[in-house]
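Listed next as structure tokens is one chain, alone, in the form predicted on its own.
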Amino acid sequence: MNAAIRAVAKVAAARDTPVWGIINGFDGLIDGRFRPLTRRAGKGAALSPMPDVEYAGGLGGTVLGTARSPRFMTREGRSQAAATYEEYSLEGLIVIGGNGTMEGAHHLYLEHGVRVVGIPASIDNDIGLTRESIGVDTALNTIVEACDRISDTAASHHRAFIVEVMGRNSGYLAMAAAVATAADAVLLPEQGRGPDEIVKAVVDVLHQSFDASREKRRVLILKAEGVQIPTEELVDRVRQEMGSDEIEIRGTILGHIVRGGNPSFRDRLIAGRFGLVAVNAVLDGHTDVMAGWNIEEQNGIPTSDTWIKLFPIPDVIAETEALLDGSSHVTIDRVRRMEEIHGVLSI
């Protein structure tokens, strides 16, 4: 988030729109919490980003924070929210986050008429009409480094491990990691596979992984965190299933860590690309968008990024809905493409 945060007070001081930051999001617009990011060094000088935005490009988290608000779901809360843009003055409104940012802002020019532009930042890629957004890289980049040093470890005493991501209902992140990482198995809530069938896939895959044939040193499994049983549940189960099997298998669920750390250079450069588009977008004119990263679908605005379009806000909230429901065609083929390759990851 800070790598757009820098991204949009640079090009807007290029076309001399100062911008102010909010502080801690929604809840910071209702009480009036902001600060500059951008400022003039002298008298007659051109706009340029606070120093301490120029250096935030390479840090995680965010600077301005975030943080959810339970005032902001209310139509009053909304309104002192207005209330507060109008009285600043402001000309439109960047956000930066996922689907609920999206339907806070989607609300707020809804019931009041204020400009807004999203920015697509969620670890689990699960906002629709995007190829990605802001954190994914990042984020598979931990979890690739991560599985690594796991996998060293499993090889040296001969064990298997259960590795957990984060991901919500989305099992982007697990997928794409087991790929990366040559996984001998992935576990996704998209697959809609229960308990029992999950125990069995997993001892399956023990078994032929550790065939004395095999001369296997170590077996890694990928597990979304939307999946339906508990991963130190899956561990004691597929413990018993395999009974005295003499093969030591760990649970290790990486959690918050996966969202933290300095951006890689993907993340970067779509933020930055993001920021461009956004900041382009308010000053043109535009509201209730979204910037997406995407050239297959036909339906967007052309911007000056052949990569990014312009989607309206309630497309991108509907076809979010479609992903985590398997109904969208990205999570029909994310499935299909999985099936296609699962007797390939545990060769």
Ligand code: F6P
The other form holds:
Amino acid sequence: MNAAIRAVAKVAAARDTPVWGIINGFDGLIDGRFRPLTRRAGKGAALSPMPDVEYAGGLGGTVLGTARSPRFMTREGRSQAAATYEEYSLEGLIVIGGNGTMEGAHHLYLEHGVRVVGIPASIDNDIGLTRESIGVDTALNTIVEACDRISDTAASHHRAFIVEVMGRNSGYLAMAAAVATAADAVLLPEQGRGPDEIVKAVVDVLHQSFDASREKRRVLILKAEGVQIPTEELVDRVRQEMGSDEIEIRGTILGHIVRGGNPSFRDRLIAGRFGLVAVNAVLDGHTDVMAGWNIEEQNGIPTSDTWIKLFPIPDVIAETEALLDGSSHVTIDRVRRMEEIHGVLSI
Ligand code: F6P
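Since the one above is the form predicted on its own, can you give the form predicted together with this ligand too?
Starting with the chain above, the whole complex follows.
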């Protein structure tokens, strides 16, 4: 997110447009908690990004802070936020975040006509109408590195590991990491399997993979957080099922480790390009839209970046719901591809 903040500050400064950062998201907008992201270094000097903002572009998290804002969930809170927007004569709001952020922005537009442009950011990759969101690539790089490290122990000791990664409602991280780490299996919420079915699937993979003829040194199973059985319980139940079989199995939950860290090259690139498109969108008068990466749907508004289109936020919200309830063609395609390689993963 810092890379996107930096890009917005740089592009806007180049367009001679001052930018204020809002501390703690919508909550800070209610209270008028701002900090400058651009400045004029001297009288008559051109606008430039604040030095700390330029530096922060390569850091994880967000220098502006973020917060879940119960006040903003209310009409009253949103009226206060819109009043601040008017009071400071702001000309547009660039929001960076996930589905909740887009919904909040859409309400501000609907109820108060605030000009809003969204940049998708969520490691879960569960935002509609963008193939990729800011944070996904960095998270995947962290997961791959962690799995490589875990594989060192696994292969040395001939062990099986179940590695849980974030993804409360979406198995994207587990899915993509499974391919990149040559895992032996992947467990996703989208597969809709109950605990018994999952235990059986894992036991089958272990038997098959550790069959003596295979001479396999390690088994790695990627599990998304949203899968219907906690990792510890899964490991215990698999151990019980395996009984006297001499297969050692361990569970590791990567948790919030996956969410921090300096952004990867790809995340910085995507964030930079989103930032440029978002500033242009505000200056061109667009509103209630989100920038989407590499989406072919025709209803998007083209931008100067051939990889990015602007999509109406209501369409983004509807597609996000479809992604999560499994009815989106994107989810159906992801699960289909996973089923297709099911037999390949365990080879
Ligand atoms: O960013 C989304 C997400 O990473 C989910 O996958 C995860 O369940 C959640 O955030 C964790 O959020 P919190 O930091 O509030 O526990």
